[in-house]
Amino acid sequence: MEIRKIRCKICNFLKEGLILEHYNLKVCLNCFPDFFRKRVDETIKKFKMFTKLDKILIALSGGKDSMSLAKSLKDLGYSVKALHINMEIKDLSNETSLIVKNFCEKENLELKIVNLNDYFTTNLEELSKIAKKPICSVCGSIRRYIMNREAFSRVIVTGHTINDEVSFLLKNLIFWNDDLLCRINPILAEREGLSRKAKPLCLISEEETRSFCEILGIKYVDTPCPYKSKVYDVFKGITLKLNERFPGSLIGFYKGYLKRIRNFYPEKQDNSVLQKCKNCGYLTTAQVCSICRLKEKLLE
């Protein structure tokens, strides 16, 4: 978004700020990140994500959108820790594990880092070639894992934007992969075992999280992962350019969706059956887990 003089619709200045056309809203430079707040906090409560009552665990990658939201989730006086997995791509994952510690000293979050090879003994390209998978795909499930194994209980949050959302929704709508779409939610209730899940920036575009990061001068890591997916990447471009085009259209596509989630899967629910991992205790649909499999295959 780009800077300019505006007259500053909550102060009433004629200052150096933002237009969101968004919202049809002018915002100087010192009124946005509280009116940022604002925005996730307000997201939290309509959702009913959690309470201040409630312990948070932040996915926290290094990016401009999980920077954003452990920033904000501080500084509204939730109780947040921050959790870092370190997936070892190269030079990339030692830069962003320096960022992420620097940026919790100076907030004086707790911060906990798990390294891949805590699990595993190589890296993911030999893993991607074992599990027979995308690296991407791999990669995720092995963050979902340590996230659920170092939850104990606290809610887990991550930082999609509304951005993400809608790219998920239309690659899946796409394709019509019914079992991701009759899942979409900007909460998934914890199950026994499973913490609850949440995305308090689902409805905040990625305009707005880096901002945020920029007018408070939170260093973030922007260098793309190598990996991240091609088709990821062409529906990411999409909503850049709805967002553009047709401001707003991003959150009243994702709003009417949540609307009429009821009416495309009537009986959506997840009645999988869940089970303990017999190796590790991590509840899965099989006897074995997708990571367990894996390190024997690896040993194999």
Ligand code: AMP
Given for the second form:
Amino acid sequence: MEIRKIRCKICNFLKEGLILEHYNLKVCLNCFPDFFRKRVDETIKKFKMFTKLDKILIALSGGKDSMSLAKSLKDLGYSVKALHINMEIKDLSNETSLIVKNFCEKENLELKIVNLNDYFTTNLEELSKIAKKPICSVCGSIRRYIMNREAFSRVIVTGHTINDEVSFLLKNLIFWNDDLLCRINPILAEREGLSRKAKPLCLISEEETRSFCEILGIKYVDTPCPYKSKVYDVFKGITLKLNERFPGSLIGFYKGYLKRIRNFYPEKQDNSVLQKCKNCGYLTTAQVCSICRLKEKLLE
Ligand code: AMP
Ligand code: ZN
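If the structure you just shared is the form predicted alone, then what does the corresponding form predicted in complex with ligand AMP look like?
Below is the entire complex, every chain and molecule, led by the chain shown above.
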């Protein structure tokens, strides 16, 4: 977002600030961080994600989204602890882990770092070949698995933004993935052995998380992952263009979808029959979960 001389709607001073077109609001650089935190808090309350009595585990990737969320939750007084997963990606993961570590030290935020080799004896390339799936998809499954294992019934919070949510929604509409479309929700209820999951940035854009980090001098990793799915990039690009051309359209589209989802999928509540994996206890649709199957194949 461009920085301009504006009259701040919050403090009423003529200062350097941002024009937030989708809220039809001009805010100075001093007032923006507090405005951002309030938006996060309003989203948490609107969707009844959690309260100050709940224990939260934030999945901290080192990117601008989860960093701005971690800082906001801490400042708002939530009981939050961070989990960072080092996926051992060359030229990226170690540098990222260091940035996360420094941030948590500075913010006095409890942090646990888990490495891929705490769970597997090989790297992502090898795991992708064994699983016969793209690296990005294997990486996602492993990260979700590790998050659940490390949560110990804390609420898992991720930095998914409105851009992530709408990209996911558009992609699944274009390819009519009904099984995913019927479950879109910024909050996923806990189930036996699986923690509750929430996305408090679901109504906040990436432009805003970037501005938040830059104004507060929070160092974050901006290098894209070399394995990131190209398909996802296409839809992410569409959301960035939409937000620029039609401010507010992403929020309108996302909220509109949530309002209509039960009309589109009246019978499809999320009642998939899950059972405990007989090796590790993780909830799965099969007898053995996909991660344990991957480990078995690795041994073979
Ligand atoms: P992504 O799937 O990369 O778009 O990331 C979505 C969210 O997942 C981020 O905002 C983080 O909250 C979380 N996340 C992604 N990668 C990691 C990681 N390596 N360690 C911890 N959390 C992560
Ligand atoms: Zn102001």
